[in-house]
Amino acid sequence: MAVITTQLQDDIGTITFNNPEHRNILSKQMVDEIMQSVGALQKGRMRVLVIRALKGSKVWSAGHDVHELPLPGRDPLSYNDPLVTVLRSVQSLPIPVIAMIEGSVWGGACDLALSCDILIGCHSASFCMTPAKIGVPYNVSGILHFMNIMGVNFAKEMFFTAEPLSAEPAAKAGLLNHLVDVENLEGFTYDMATKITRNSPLSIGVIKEQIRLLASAHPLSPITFERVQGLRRTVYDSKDYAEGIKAFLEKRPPSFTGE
């Protein structure tokens, strides 16, 4: 059964997460369907893409499917990981992507939302970065992404505490472009999308790519990159990583030892 629905109307494409019983988890199936839908919508006259959950959703998306994370000894967020692949696809899509946020956003779904160009949320929106809860070392591009958008100290707090950031603080931190009442969320989002469709798609596409390239213009020396990768490996080779995954699957609090 499909876990998303798609629509193209008035040059605005919509991808709607439609797997509430599994909290719209970003499983390989979900990611595959998103990638296929983006390709299909691009064949139409799509000038803006809206990514959303079903109206009334309590969870926008619960992030990476922990059941699909690799066993210790392998990078859980490698370059070809399905989640990392869809993040790159959204970031490089040559049209604006709007995340319409209703409900909570967890883990890798935060990165997906922030990979969109504009975030519009209601007061039920919240954001929680959970890798430290299960002992996962987040990848370099993802951490840099958060630092660029919300600043170093806000990013540290989100990653260190793994506590939810509610809608109002999220708007102040720059995660949300606009915070609106839930009854106005859909109208506000599609009104903005309509305004965008009236502008030059070529100009917008070029400007988006320029911003993407400039935002990632932070060169690392080879030795620094190797150091970062080595640091990450100490985590996904650790007993804590194995314990974090095991505890999640057993639905109990993890017991981390720092080993």
Ligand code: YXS
The other form holds:
Amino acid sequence: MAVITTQLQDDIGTITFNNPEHRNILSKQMVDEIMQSVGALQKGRMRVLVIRALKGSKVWSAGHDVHELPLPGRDPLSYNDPLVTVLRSVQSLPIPVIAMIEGSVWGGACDLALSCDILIGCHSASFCMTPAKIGVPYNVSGILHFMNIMGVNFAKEMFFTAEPLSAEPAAKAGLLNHLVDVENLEGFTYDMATKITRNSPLSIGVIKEQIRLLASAHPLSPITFERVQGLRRTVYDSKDYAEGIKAFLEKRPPSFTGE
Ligand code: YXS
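What about the form predicted together with the named molecule, after the form predicted alone?
Once more the chain from above appears, this time first in line as the rest of the complex follows.
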């Protein structure tokens, strides 16, 4: 059964998460359906893409499907991980992608929302970065994403506390472009999308790619990159990583030992 629905109207594509039972987790199935839909929508005249959950959702997306996280010894967020793949495709799509946020956003879904170009949320929106809650070593591009958008100290607070950031402070920290009342959320989002469809798609596409290249222009020497990967390996090889996943699946708090 499909876990998303797709629509194209007046040059605006919409992908709606439709797996409320499992809180719109970014499973491989969800990612595959998103990638297929984006490909199909691009065959039409799509100038903007809106990514959203069903109206009234309490959870926009609960993030990576924990059942699909590799067990210790393998990188949980490698280059070819389905979630990491969809983040790259949203970031490199040559049209603006608007995340319309109603409900809570967790873990890798925060990175998906932040991979979008514009985030418009209502007061039920919240953002929670969960790697430390599960013992996951986040990846370099993901961390850079948060640093670029909210600055180093806010990023550290989100990663270290693994506590949800509610809509108002999230908007203050730059996670939301606009915070609107829920009854205006759709209207505000599609009004902005419509305005964008009237502008030059070539100019917009080039500016989006220029900003992506400039924002990720951080020279990292090979030795530094290898050090980072080595540090991440100590985490995904750890007992804590195994404990984090096990505790989640057993629906109990994890007991981390630092080993
Ligand atoms: O037990 P059933 O089969 O009914 O399924 C439950 C949950 O197990 C399932 N579910 C998930 N399954 C796999 N992966 C998930 N991330 C996930 N989240 C939820 O959905 C069914 C309903 O969940 P339930 O009963 O907890 O719903 P709720 O309304 O009481 O609570 C909603 C949430 C979102 C507050 C709660 O489900 C939750 O805290 N979920 C986990 C959020 C989270 O920690 N996500 C991070 C995943 S790891 C990830 O994204 C990256 C690897 S990282 O951590 O590095 O950022």
